[in-house]
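Presented as C-alpha cells, the chain that follows is alone, the form predicted on its own.
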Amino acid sequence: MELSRLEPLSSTKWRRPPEGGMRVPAIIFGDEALVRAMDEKVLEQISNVARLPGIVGAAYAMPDAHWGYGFPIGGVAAFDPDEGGVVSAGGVGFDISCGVRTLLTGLKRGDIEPQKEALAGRLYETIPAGLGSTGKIRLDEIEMDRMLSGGARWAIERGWGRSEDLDRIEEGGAMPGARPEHVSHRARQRQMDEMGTLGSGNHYLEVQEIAAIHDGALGKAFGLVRGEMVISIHCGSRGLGHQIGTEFLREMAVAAPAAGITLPDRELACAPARSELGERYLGAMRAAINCAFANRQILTHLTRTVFREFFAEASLSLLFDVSHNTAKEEEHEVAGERRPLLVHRKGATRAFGARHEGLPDAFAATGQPVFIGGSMGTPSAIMVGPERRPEEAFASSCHGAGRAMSRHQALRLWHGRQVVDELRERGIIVKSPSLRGVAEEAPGAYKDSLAVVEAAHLAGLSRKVATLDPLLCIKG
C-alpha cells in the first residue's frame, strides 16, 4: 500500500481523511511494515465502507487487513440504527459467528509427548473436518429451531457440554433476537448434518503450548501457566451461514436503489437497519450465531471425549469463546456522548476492557479474553480487551494473523504433503482430508502472526497476555 496517501497519527495508526464521498474517515492500524505489506485494495475497500449511510466515527482496517468481499477482512464499522445507518450482510461475512473458543487442560508438554500421535489420530477420527465434512447428528425441523434460538444452551441441554461453560461464551451462549423463521429452508438444509463439524479453509482445532505469558496477573486469573497446554477451537455457523449471506446479499443488492442507497461497490449490499429488510437479515444472522456457539459447544464436548481416553484428569474447562463475523447492537462513545450503534466487525473480534458493561462476570475485573490465532505451524495469542476509554475502533480487535497471499499463490508455492513433512519435522502434527487445503492455508501464506500481535497490542486494540505455540493441529 501507498503510505503517501495516509496521514500517520502514530506508529501504529493511519488516516485517510473523508474524500470521493466518504462520510468519515478510514483508520488502518499496523506498524509500518505491515500496512506497506497491504493490498491497496484494502484501502480502496475500507474508504468504500466509509461512504455508507449512517455510518459514524470512521471505518477500520486492523492489523490483519486483507482483501475481502465488499469490507475487507479485519473491517471494522459502525451505523446508527436512528440516522440511517444499515446493516450490512458484506460487513458481517458468509461464515456468520465464525470464532474461537480456547480450553484449559492443565496438562504440561511432557505428558502430550508420548500420546501425541495417538491423540492427533482420535482427534481427527471424532471430529469431522473439511469441505462438505457431515457428522453423526442430525436435526429435524423442531430442533434446528430450536438450536437456532437456544445456541450453545441448546446443545448443553442435550448433553454436549457442562452450565458453567455458559458463563464464559460470549452473550451467555445464546443471542438474543434471533429468528428462526427467517433462516430459508436452503440453510435449514445445508445445516441438518453438519452440527458438530470443523468445517474447511482456516478453520482448525489446535492443541497449542503456552510459550510465554506477558502479564502475570492476567495470565493467572485467566488459569494460564507457561508449559502447559491448550485447545483452541475455530470455526463457525458452516453451510447455514454461509446460505444466508449469499442469499440476503443478493436481496440486498437488488433493494438498495429503492432504499435510496447508492452502492459504492454491489458487494457491499446493505439495507436500512430499520427496514423489513434489515430486520429480516438481523434475526437470521443471530440465529446463525447462535448455530455457530452450539457447533463449538458440541466440538468441545466431542473434544472432552477424546481427551478423557488418554487424560482421565484433564477437565478441559473453558477460557472463554467470542465470535469474528457479526454485526451487534451495542453502546459506543462518540464524540462523548453515548450512543447505541450496530457494530460490524468483519474478521474482527470484539475487545472489551475491564467494568464494560457487556461483559460476563467472570471478566468484569480483567476485561474479556481475545484470541489472536497464527496457522499451524506459528503462533497464537491471547490478548485482553484493552484499558483505555473510549476504546478504539468501537472495542474490537484483530482476530487472526491475515493472509499475506492468496488461496492460487499459496498452490503455485506449495504442495500439501511438503508442508506436513516440514512441520512434522519441526515437531508439529498436522492431520487434514484435504492435502490441497493444507497448501492454501500453509504458514507462509500469512502475515508474521507475531508482528500482527505487536501491531494490535501498541495501538492499543488488546493487550498481550500470552503466546502459543502450535503441537498438534487437525485442520479443515
Second form
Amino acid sequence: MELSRLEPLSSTKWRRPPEGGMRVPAIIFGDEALVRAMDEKVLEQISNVARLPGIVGAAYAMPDAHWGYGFPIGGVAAFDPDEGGVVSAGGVGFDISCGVRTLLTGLKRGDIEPQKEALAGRLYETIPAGLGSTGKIRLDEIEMDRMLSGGARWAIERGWGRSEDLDRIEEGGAMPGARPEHVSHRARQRQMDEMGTLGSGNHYLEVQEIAAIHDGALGKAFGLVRGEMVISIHCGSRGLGHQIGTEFLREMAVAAPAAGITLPDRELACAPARSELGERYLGAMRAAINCAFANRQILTHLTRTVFREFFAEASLSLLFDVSHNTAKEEEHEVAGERRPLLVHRKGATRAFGARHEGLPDAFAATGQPVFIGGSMGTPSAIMVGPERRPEEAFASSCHGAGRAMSRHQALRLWHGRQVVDELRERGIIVKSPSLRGVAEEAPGAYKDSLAVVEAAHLAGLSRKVATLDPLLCIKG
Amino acid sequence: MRESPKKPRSESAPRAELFAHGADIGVRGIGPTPASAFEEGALALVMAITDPARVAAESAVEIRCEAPDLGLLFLDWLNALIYEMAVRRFLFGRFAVRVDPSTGSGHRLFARAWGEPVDRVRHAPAVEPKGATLTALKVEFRDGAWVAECVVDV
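Starting from the form predicted on its own shown above, please give the structure in the form predicted in complex with the partner chain.
Starting with the chain above, the whole complex follows.
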C-alpha cells in the first residue's frame, strides 16, 4: 500500500482523512512494513466503508487486514441504527461467526509426543473436515429451530459438552435476538448434516504448545503454563451461514436504491438496520451465530472424546470461544458520549478489556482472551482485551496472521506434499484431505503472525499473553 | 490452476480461468455468447475445487434462475451450483446453459449441470465454496468475447 495518502498517528496507526464522500476517516493499524505490504484494495475497501450511512467514529482495518469482499478482512465499523445506520451482509461475511476456541489440556509436550501419530490419526478420523464431509448428527426442522435459538446451550443439553463451557463463550453460548423463522429453507438444507464439521480453507484444529508466556499474571489467570499443550479449533456456521450471507447480500444489493442508499460499490450491499430487511437479516445472522456456537461445541465434544482414549486424566477445559464475523449491538463511547451502536467485525475479534459489562465473570478482572491464529507451521498467540479506555476500534483486535498472497500465488510457490514433509521434519503433523488445499494455505502464504501480534500490542488493540507453537494440525 | 492472461485476449474461444484475489478466488468464464461465458464460469468454479476432468458426468441437475441484470444472473447461477453441490455432496464437470434475452422481468437462465457425488480421495477437493460475491462481478462484451467473472468466497 502506498503510504502517501496516509497520515501517521503513531508507529502503528495510520489515518486517511475523509475525502470523496467519506463520512469518517479510515484508520489502518500496523507497523510500516505491515501497512506497506497490504494490498491497495484494503485502503480502497475501508475508504468505501467510511462512505456508508450512519457510520460513526472511523472505519478501521486491523494489522492483519487483506482484500475481502465489501469490507476488507480485518475490517471494523460501527453504525448508529437511530441515525440511519446500516447493517451490511458483506460487512459480516459469508462465514457468519467464524471463530476460534481454545481448550486447555494440562498435558506436557512429552505426554503427547510419543503418541502424536496415533492421536493425529484418530482426530482426523473423528473430526469431519473438507468439502463433502458430513457429521453424524441429523437435524429435523424442530431440532434445527432449537439449535438456531439455543446455540452452544442446545448442544450441551444434548450431551455435547459441559454446562461450565457456557461461561466461556461470548454471549454465554446463546446469542439473544436470533430469529430462526428468518432462516430460509435452503440455508437449513445446507446445514442438515453439517453439524460438527470443520469445513475447509483456513479452518483447522490444532494441538499447540505454550511456547512463551509474556504476562505471568494474565497467563496464570487464564490457566496457561509454559510447556503445556492447548487445542485450538477454528471454524464457523458452515453451510447455514454461507447461505444466509448469499441470500441477504443479493437482496440488500437489489433493495439498496429503494432504501435511498447509494452504494460506492455494489459489494457493500447493506440495508438500514431499523428497516424490515435489516431486522430480518439481523435475526437470521444471530441464528447463524448460534449455529457456529453449537458447531464449535460439538467439535469440542468430539475432540474430548478422542483425547479421553489417550489421556484419561485430561479434562480439556474451555479457555474461551471468540467470534470473528459478526454484527453486534454494543454501547461505545464516541466523542465522550456513550451510544448504542451496531459494530461490524469482519475477520476481527471483539476485545473487551477488564471490567467491561459485557464480559463473563471469569474474565471480569482480566479482560477477554483474544486468539490470533497462525497457519500450520507458524505460531499462534493468546492476547487479552486492552486496559485503555475508551478502547481502540470499538474494542476490536486482529484475528489471525492474515494472507500475504493469493491462493493463486501460493500454488506457484509450494506443493502440498512439500509443505507436509517440511513441517513433519520440524515435528509438526498435518492431516488434510487435500494436498492442493495445504499448498494454498502454506505457512509462507500468510503474514508473519508474530509481527501482526506485536503491531496489535503496540497499537493498544490487545495485549500479548502467550505464544503457541503448532504440533498437530487437522486442516479442512 | 490456469492463470489469467496478462493482456486481454481478443478471441472468443470458450475458456475458463481463475484470477487472484486476497483470500478467496476469482472465477472467469469467456465465450462467444453470455450462455457460453456462464458455462465456462461454472467450470472455473469447479477448477477452484478440483480438476474438472476428474468429475464424471453421471447424473444431471436442472437449474433455473431469473435476475434483473446479467451480473446478478451470473451470481445466481454460481450460487445455485454451490447450493446443489453442498446439499447433494456433489461436484459438477459439464454444463449446458441457455440465457434468454431480457424481458420486462429481467434475464432468465435455464441450465443443466452434470456431475457425480464427491469422492474425497479421487477429487481431493482443495476448498469448499461458500458463496459467489458481488466483488469484481462483471458480465460484459470485452475484446470480442463475452466475459462473466466474480470473486467466490472459499
